[in-house]
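Below you'll find only one chain, the form predicted on its own, shown as structure tokens.
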Amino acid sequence: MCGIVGYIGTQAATEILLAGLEKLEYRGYDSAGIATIWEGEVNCIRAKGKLHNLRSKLELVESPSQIGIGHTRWATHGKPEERNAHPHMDATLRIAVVQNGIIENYRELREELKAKGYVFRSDTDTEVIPHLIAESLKNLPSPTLATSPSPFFEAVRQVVGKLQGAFAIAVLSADFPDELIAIRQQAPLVIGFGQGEFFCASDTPAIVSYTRAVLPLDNGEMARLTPLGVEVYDFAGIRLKKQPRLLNLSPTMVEKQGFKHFMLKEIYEQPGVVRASLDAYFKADWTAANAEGSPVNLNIDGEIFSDLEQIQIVACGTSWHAALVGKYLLEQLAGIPTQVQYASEFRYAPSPITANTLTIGVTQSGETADTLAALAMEKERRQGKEAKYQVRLLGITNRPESSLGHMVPRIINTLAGIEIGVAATKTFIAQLMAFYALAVDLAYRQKTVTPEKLEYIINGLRQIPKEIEATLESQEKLTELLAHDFAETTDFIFLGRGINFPIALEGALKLKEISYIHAEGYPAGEMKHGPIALLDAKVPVVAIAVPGSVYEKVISNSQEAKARDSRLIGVTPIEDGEAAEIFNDLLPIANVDELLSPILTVIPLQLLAYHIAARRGLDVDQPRNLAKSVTVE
């Protein structure tokens, strides 16, 4: 969750670092530190709250120092505050550690240094690992120290191999002036590779100003990066031939332009991320008429999708909610019994193990730490299992190369390009189109669905990027006006049916993650089943009604609503004259599929959370409490 960057080369270390801590931000901003090397001595400096207060305090300090070490805290062990905050030393103050991730035996390793007379100044389980490193340093073997690449490394390389848990670290020594050792262990840690200069960060939006050559290291890996260049080992200490690879990123694509938050910056690029889906997923030549091959292009071989009988789905917070989108895709359109579970949950209490089975992992990050264990684990206990019961995985992901695109032989990249917001928007809007892709390839595979009922739905797909754009440009000032209402507003309903009953709930985590709201989503029919006890004047409630199936059940359940004085918002097309007699406040969409409209739908929720986090003047892109990547469980 945290983030870690490192630098060693031949400009001033200081801006590198805070340039690239403003990068990763987003992955925590309870606390943030820097420590650099100048003239024999580690000057470690510290901050609590937000990076500015770090960059305020190094205002007074010059330093000319060609290495150091930055981090950025979302807090696990220990308070946010300054004391626990990252770069932690050794009791000589000579070795600095940053670390992402739990050091989970590190009380049995803090009670042995207790022992042996350390003081601890911090909560943290990292503070445990540069105490460790000095105690290795001072017990180091001659015989060691010969197959070593330096005494430094080997102290460190000695200590990993006691830690237990899912870690990346960044270690420098003021008495090796020349190193820095980068570590990684079930979280992400990428090298960059520059002109006479090497970076180290937990993500590359970090480096990407100053590199496109990259290196993400594996599990089990060391880096050593010195003046001259890069040297990866794995635990063992035996050296790995690794070639970095070239970034299809660009610097202006971590930054605002021109938008007062990223948020609403990424909120506005989803037509281009749909149009990017379809020209990646849909072959352009496919139609009824001529229905050779599946209309899909996933690049994704067969083989896993043969006799399939059931899907299981797992998957964290907004990818939990593309994911009830996709059971709906693929159970409707593709016929297949599919299940949707809380990676957090499934990885203690999995479903009984059944035949033919497909698992798909959803995380924007690829990182999720939940996530990867809930695969992990379905992969561990189908391992020697018959054929039928053998693990299928399959991955969605907007990073690729993240620990996702490691465990799983399948991606679907999802093609949002970077998200900084740590409220996903863009990143939603792709995984629904991989989710329609999926299901459309599976419809047609199956046999479940008509060549000319997968063409009315892939033209339908291929109009929606412009009803993005009508919808952006119509409801930008409107819901910029509804959100004055609201802003006093402590509790908020949102209420959707069928395929849109998981964009209620999306609309209501919009609402709770960046303007601290009070908001829940229900399944339409079920508000009268308990929650209507709730409503009130002073409950808004916040309808999804689209024609279609369950059109007529979701304005009756509105009128129940309103019965009971709550101020009711309806999500619903444009020109529909009963809606505009039933709601208060209406924030139209165009008339779609009712099996399309969730890409729809959830537009102007995203948009009136915005609004209204914005007017009670809160930190719209990094809400307190949250990170964008998950790491830790």
Ligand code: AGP
The other form holds:
Amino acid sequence: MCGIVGYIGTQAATEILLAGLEKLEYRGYDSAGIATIWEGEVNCIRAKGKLHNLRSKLELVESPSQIGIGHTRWATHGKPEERNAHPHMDATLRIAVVQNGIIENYRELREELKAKGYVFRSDTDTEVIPHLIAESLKNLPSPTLATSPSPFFEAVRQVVGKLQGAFAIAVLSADFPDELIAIRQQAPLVIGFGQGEFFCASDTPAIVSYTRAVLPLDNGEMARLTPLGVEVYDFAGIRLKKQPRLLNLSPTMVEKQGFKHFMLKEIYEQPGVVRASLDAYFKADWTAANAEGSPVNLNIDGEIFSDLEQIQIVACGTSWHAALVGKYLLEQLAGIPTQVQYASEFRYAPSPITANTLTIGVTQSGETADTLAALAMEKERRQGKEAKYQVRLLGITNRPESSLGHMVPRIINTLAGIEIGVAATKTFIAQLMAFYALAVDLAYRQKTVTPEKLEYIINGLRQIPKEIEATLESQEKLTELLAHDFAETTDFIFLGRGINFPIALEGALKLKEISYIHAEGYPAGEMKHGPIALLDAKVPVVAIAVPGSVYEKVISNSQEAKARDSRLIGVTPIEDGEAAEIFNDLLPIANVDELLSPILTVIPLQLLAYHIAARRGLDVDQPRNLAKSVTVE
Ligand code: AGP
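Compare with the form predicted on its own: the form predicted together with 2-deoxy-2-amino glucitol-6-phosphate (AGP):
After this comes the whole thing, all chains and molecules, with the earlier chain placed first.
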């Protein structure tokens, strides 16, 4: 949540900062602001609302400044008003600060500063920082420590030692116009190296148009950016030797490429995501007849999988839905009892573990505060126990360079590429693929399934990309037409059973978050235990009915909804017989094995949500109140 960016170099900073913030808007868009240094003064401009409001304001200001910091906000402390927008400044308006995260002890610090006569202009936690730096500069011994590169750096360093919480910060001062200080403590921050110009940002898309040489800071590190280069230090002020690496991301990957919204582009990228996952996870030459070793290559040492007794998975939102599909696969294929927990709940009431319990954290961003805290807690409670406890931690993420990647040594990288739309689509499909690979691998290791069955599953998965392509082609128009009918609908119900129950939840979440229509997902059999009271002609029901263990049951449950006058939309491969009679509308998919069906059934639901939101004229990629990375608890 919140995006920060900083620039120092030879070009005009304002446009670079704005372009960077545009790429970070997915992290929050309640307000935006930038601070630059020009003619010995800090020039700070801020605006409530989205970045275009800030842009309009900046058109009136001419500043060829070559240093600056910027921020796009997701409000935590203080309403989304201009006075709470970042950057925040000290009393003399010489120091400007942007922050992503939360300063947990800001109340005490604020009281201490107030007692010294400091006056606060905002309700934010961040405003303590510029005041503390001003105070620290005042009290700095002269001459400054010989080991410190500059008084400004030293003052900032001393303040960082007083801050508690998870944060990334960028700071500049009009009195030190050739320095920009960037700090990371449990919130992402990457440094970019250009030709005579240097950057910092919450995420790489903000800087990829200028450089691909990047250095993600680690927790407890701070960087001093000057026109001459970048120095990295730890919080004790010890200089560290660090080398940038080359980013595997091109500027076009973070463009819409002709699609109206990032979400639609990302929905269409899903066949490619499945292909990339198949290539990476499954051995091309493995066959049942030649079943030497696992068909899966996850690059994880087998130690964490030996003698597994149970798996517990922690995640939030869409990742939690992927984990529920994972549970089905792990239990039904590999025979391993699996629990799925909301990370925010698990943290405060963790289930008991044994030495043979594997804990998996799933987070596409790798930055979700609740998931990270749950894993940190899990890591801690395993410490001091025998080695078996300690190794059984696994992360599944789309951003291996994220905080999760730093925290957990064993990671399954999902291969969605960067996702910009706030509503997760292709990262969900990528997580499903990771779970298919993990379940097949464990089924092989546990010998719960014959090699022939594994080969059948893998061959089925290999057909999925073209089935998704066909679904996209056939559903684009159908879902657009349905969206026309449902643009004014206020409530929706999604039904699924078995492996498709999580898809009902995901379909409802997609609709809620981008169209603001109330939607609920239920296991179809639960309807009669209460929720059926909600149904009438105004409440459409989307039912996922895939041939297999629960097809007849879902059809019966759909009948029950129909009897209450609901308009019924069927996501099903069966277009005749009973299905044709019951469903008012059909969203047909290919007839694949039930076990593989979630990768297909979710596609029409993503498209339906997208078209309803677009039809309602809403901001599909940046829905209200949301942010892509939820870095607060
Ligand atoms: C998905 O559409 C949502 N925006 C949200 O539920 C998201 O899945 C959740 O915040 C978890 O994010 P993560 O995967 O990055 O941890």
